[in-house]
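Below, in structure tokens: the form predicted on its own, a single chain.
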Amino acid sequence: MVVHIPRNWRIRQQRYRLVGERCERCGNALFPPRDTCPHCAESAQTSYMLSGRGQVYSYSVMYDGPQGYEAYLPYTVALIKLEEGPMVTAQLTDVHPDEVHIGMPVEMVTRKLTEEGPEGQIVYGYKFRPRLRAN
């Protein structure tokens, strides 16, 4: 939907590059970025891009998706606990479910999420895949 443009717009260094925020005050990581830190409730905070490492925190294989990811099907959704602390929920990629583990190291990369409007606008995002090499 062409309402989706601005939006999209706007969350792109998260959505394109894990950026971030770390916390002046007490140094956590917070994503997605926030006014207010949860950990110590300090209102500054400085733009921190997350390394984009981490493992599976817990998962589920989605046999039955909502509309605009039927194309995936069955795919993996998980809980993933980046290196720096925060947790995301992300699409698993390039992984057969039966192979997703939890503990199992992962790194982010951009992946087509979804296309909106009758003109296909193709909507892209962060997935994590299976690490390739330990770093």
Given for the second form:
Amino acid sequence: MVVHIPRNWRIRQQRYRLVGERCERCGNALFPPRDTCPHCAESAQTSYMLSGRGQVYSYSVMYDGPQGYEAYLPYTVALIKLEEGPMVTAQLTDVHPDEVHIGMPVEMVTRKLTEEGPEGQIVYGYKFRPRLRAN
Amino acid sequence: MRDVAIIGIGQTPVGEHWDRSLRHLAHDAVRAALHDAGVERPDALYVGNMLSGELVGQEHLGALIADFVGLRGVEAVKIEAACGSGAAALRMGYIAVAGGIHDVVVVAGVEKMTDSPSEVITSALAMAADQEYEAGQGISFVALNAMLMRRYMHEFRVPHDAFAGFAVNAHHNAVGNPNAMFPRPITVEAYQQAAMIADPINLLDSSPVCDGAAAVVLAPADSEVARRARQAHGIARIIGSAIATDSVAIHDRRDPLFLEAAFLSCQKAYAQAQVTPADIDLFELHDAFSIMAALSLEAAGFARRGEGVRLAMNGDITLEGRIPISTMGGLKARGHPVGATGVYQIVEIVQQLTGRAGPNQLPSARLGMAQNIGGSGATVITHILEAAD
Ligand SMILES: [Zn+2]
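Switch over from the form predicted on its own to the form predicted together with the partner chain, please.
Following is the full complex, with the preceding chain placed first.
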């Protein structure tokens, strides 16, 4: 099993706080951060934290999973259109698959993603749950 | 730039080859293609492969396969572009021959998947996606396609049943292909009842895990070796060849339901070949999932947005239809040994254009188009072939 401690450390600001970037030229919010704006190719390195609020653009219930995720099957994954514009790919949590629908308002929470073996690290990251209140 | 022809083809059956290793599969396809072309020693070997490192523990395929097929010494290198690796290798071979760098090149695609357990294969295939922001969330490659399918059904008000025609057509055509993995017809009822993998993608929306290898030999169309091959069994000219790219992650796309890289690579290939979609007689598209077939038909200009699925419902995609697709079974039923698929598509178009497609032979096919997709649409390679008589 490959252990990704440095990688998980590098993207901690993204996984725990949804820190992206903002392009100073065209004003677009970027997530994940990528340092060069995909909309106008300008350098974009101004940190910008997204609100974590968005809507389900699409979703799927997985019955087959990759290594390290077998124990959690079946689980629901989604494309989330964030309020600020970017889309993210994430698992949904705290919701029954039958209740999920396109357009459902959701918010980001921090949850366990996986464990890298019995002696490896426990990986935390963002998941999205149905929005609790209109905040 | 020189006119390039495909002068020889070779392939192994697609399936679970427990008795043949990756290098043996590549050997069988390359030797068959060289024999078909009447060539003993090409100038170079380009190998399309995606997962040999991850699933077989073997990289460095260029040298390994060159040596194993009796070509020790030639220029040889592996080309990787996820599930588009096969056609990407063809593109490199085309550039080498068209540009006058080499006179005879063999291009092989090979993949050995079935030695590994399913969760290992699932993780390996997810390497075609963005590792940090897609796969790292526990998402499989199938689930990424499933989210596209669900959104398509939602935006264009299409029921799941509407996609059945893609699987039914692919399986029907595989019956006439001795190299297909599933040479058995299926019914719409079987499609409706198939087990879910990642809702709404079920088992019959999805191409299988399998092994296989295919190869083609390229040479200048006006060369002596091409002239001999033309007399022996016919050849096909490559009149359009293009690669285009998009974001690897679906969430970074401008519109996830529009395959921009497919559109761009088609436009480049059409312009080079000086043809339009109406001129194309058959289209070997990348039906790894039935949603991909619909999106590919739309991006290539055979249907308007949201109407690609109608071509399957109307029978336009059958051997007798307006634009036959998956004429030898496609990824769905011939099988999808990922890095080999792009070369299988080319082999099958050459079969159709040279009258060697057996019971699936199209009566008057002159122009064939192949489209191989890496990932969920990030690399798209389009080739247009013309029969040379
Ligand atoms: Zn910008």
